[in-house]
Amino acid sequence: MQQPNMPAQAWTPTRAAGLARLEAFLPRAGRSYERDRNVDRGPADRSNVSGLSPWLRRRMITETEVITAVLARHPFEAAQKFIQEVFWRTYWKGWLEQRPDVLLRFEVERARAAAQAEASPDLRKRLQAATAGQTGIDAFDAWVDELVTTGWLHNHARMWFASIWIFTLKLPWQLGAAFMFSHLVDADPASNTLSWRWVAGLHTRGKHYLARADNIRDNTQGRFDPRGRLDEQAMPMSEDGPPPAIRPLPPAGSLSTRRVGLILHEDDLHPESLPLGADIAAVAVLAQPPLGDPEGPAARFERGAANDACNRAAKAFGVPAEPLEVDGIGHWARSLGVTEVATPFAPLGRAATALGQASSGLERAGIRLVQIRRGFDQRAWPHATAGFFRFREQIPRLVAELSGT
């Protein structure tokens, strides 16, 4: 079993990981975690925080697994703050699936920003210093090479990154986003992307984040302390344009047949615990190219993660289970003789567009493509239709619910 003290950069890629990482942690994810969690001690030394967020990324192991550990031990209102955090990702998960338009609009933004980025030799040089750690400012600096090395940041950390990106060194917030995105393990476009709409002021509009030289030297136990080497006095970021408008969730789908092919992705890599109520035929796991460094920590734990659901989900249902990329679905379903193809719910991301083209072939070949949505999901998403703090009043009914109490 994992030490409590083991750096959070040492990622095992299997849900057996993942679990002996939970149970290291939940002494302290109570009171403790409550008065230590904004304290960033440095690579070596993540005691103070789960690192759980690349298995609850894949779902590798699920919120409710995680939520029902930790009031085992812990009364709710102790343990209520990491809570909170678990229901973070739920949140913008949520949010933007009621606002699909956000996520069109940052990939728009982005592709302009890159190519701004390659006619301006003043902004791909300040760019390049950035990326490669080279701005002088020690703290970010850190990170970036923190960041590419293990593939990770503390919460804290990725916050004063996102805001001194943005209103210190002054570079296009998307980019800063995308480049983030391609090397953290724990990535998810919902949770990455509106974070750093977050930070510059436009999620809630008119309120940033601004990174204090005071605050990082605090939070970080004196390893950084930036003075004099920040934006302190930033005004928040504005956008053209009205709120996004608010769209009905998509609905959930349900199986009509008995036999079944099963399809699993990169945001649910859990099968045992899909409600599914089918006979499966055979599994595969939708194989996607790497964002970044195919070498990098990111693409070895996609890799990985992969290989353990294939592994889990043939012990699991006694079939075969094989990755597989999206060009090879309709092959594969019409092999099986099956008329109906069961996935988890894909939430906006690689995956959902991934499936949305393999619909399409299956469509006509008179295979139904249908997409289970979790409870946890279909009872938490409509709550997030503004900022946190308005979701965060529903927390302790849907943990209510989840407990059956």
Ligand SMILES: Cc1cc2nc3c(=O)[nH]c(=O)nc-3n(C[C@H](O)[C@H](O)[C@H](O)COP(=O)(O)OP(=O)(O)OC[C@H]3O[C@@H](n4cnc5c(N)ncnc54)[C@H](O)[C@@H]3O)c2cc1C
Contents of the next structure:
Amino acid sequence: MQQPNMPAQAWTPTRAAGLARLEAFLPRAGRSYERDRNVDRGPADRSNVSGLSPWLRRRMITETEVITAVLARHPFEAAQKFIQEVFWRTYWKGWLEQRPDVLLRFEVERARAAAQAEASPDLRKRLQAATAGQTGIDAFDAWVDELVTTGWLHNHARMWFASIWIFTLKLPWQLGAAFMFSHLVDADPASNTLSWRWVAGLHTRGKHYLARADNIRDNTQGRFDPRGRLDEQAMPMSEDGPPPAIRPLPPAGSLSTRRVGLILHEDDLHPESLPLGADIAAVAVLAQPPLGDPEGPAARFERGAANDACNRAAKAFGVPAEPLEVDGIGHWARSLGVTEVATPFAPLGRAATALGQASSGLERAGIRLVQIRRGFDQRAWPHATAGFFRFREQIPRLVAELSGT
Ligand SMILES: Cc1cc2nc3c(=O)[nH]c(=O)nc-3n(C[C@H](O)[C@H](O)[C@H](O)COP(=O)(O)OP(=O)(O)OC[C@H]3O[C@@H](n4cnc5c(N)ncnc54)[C@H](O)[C@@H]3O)c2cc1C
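Please give the corresponding structure for the form predicted in complex with the named molecule, as opposed to the form predicted alone shown earlier.
Then the entire complex follows, led off by the chain already shown.
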């Protein structure tokens, strides 16, 4: 039976919309996903993938909910491929959390590459052509347009995009990663940065992803055919020094008082399922300046998601809930008269940085900021020490252990 199409543009920033999309996708999460997922049919037909990433990235719907709903519909063997994809995000987050230096190094190199582009008219011109979708490679130019106007790209298109940026256009990968990140409605520091590194051949050293014209033609159903336009012989990128060292995961926090303030942020907007075990005095949702166009799809989704979380939190806990900038956290927490503020654990990224800033101010006021880690991450992240294929072996056990967190 023909399934309804799900245009990628329909990003409604509410949990209800995420749940509705999940419900609509469930019949296709089994063998048909496994068979068809790699085909990019174009923006008018996204029915072969879930399009759930904007909601999953912010935990407006949780991995546990998605996997549980899928398994209520399909046997594990049939849904295995989809479930593995859901765990890719978990893997990337766990991997990065244990190698924070990789993100720090990326930020330094991105700033350096941006400065080089400022100083070099040739590089600047080539960058402008790429980010304006004026390279003359029809597929790439169309993906730039789709990314900027819808805030989303199919996974295969993201791989081709990154590969063409790095190996054909020969532009600094860090600036490509930053460009994509600033437009994506699902922008996720771990998934984005590490996927770009994976394409470049830096994640699995010496193993890169080369976009090939025939693969693009076949998997876009002939919409594009960049024959003769791509460098299909390029060598993987390399970087100096030993592979990044593994650090222990930061310890998970626990609350010691009965009444706390709760701060939500972009990494976890489902307070209803947070394992808190305390009464909540009030809820704040961390508001951060947009990364790209303030009226673009990503910024609109971000604002809408924060409002939706405020509305749900106020209803679930019967307390005031408001968006709050990082500078306002100290005053807000003191006004509640609490000695602890809880927050879902923030993996490396903007929320973690902002909460780190707020934490020292809170401490001076005698208030502890406690980061609560979900059991889902607690169980999975320690396994993300090597490649995904090693991590993948743990998935059946991790799925068997799902307990609603
Ligand atoms: C260069 C590059 C950059 C990327 N940047 C991001 C990013 O910033 N944010 C982001 O959420 N994803 C990123 N991805 C991963 C992936 O492309 C998207 O998660 C996926 O396309 C989202 O579409 P979907 O929800 O229809 O996925 P589906 O195929 O329906 O998969 C279901 C869910 O599994 C997860 N998932 C699937 N594939 C991946 C993957 N390769 N890595 C991590 N999670 C995955 C997502 O949560 C997704 O919603 C990137 C991939 C590449 C190659």
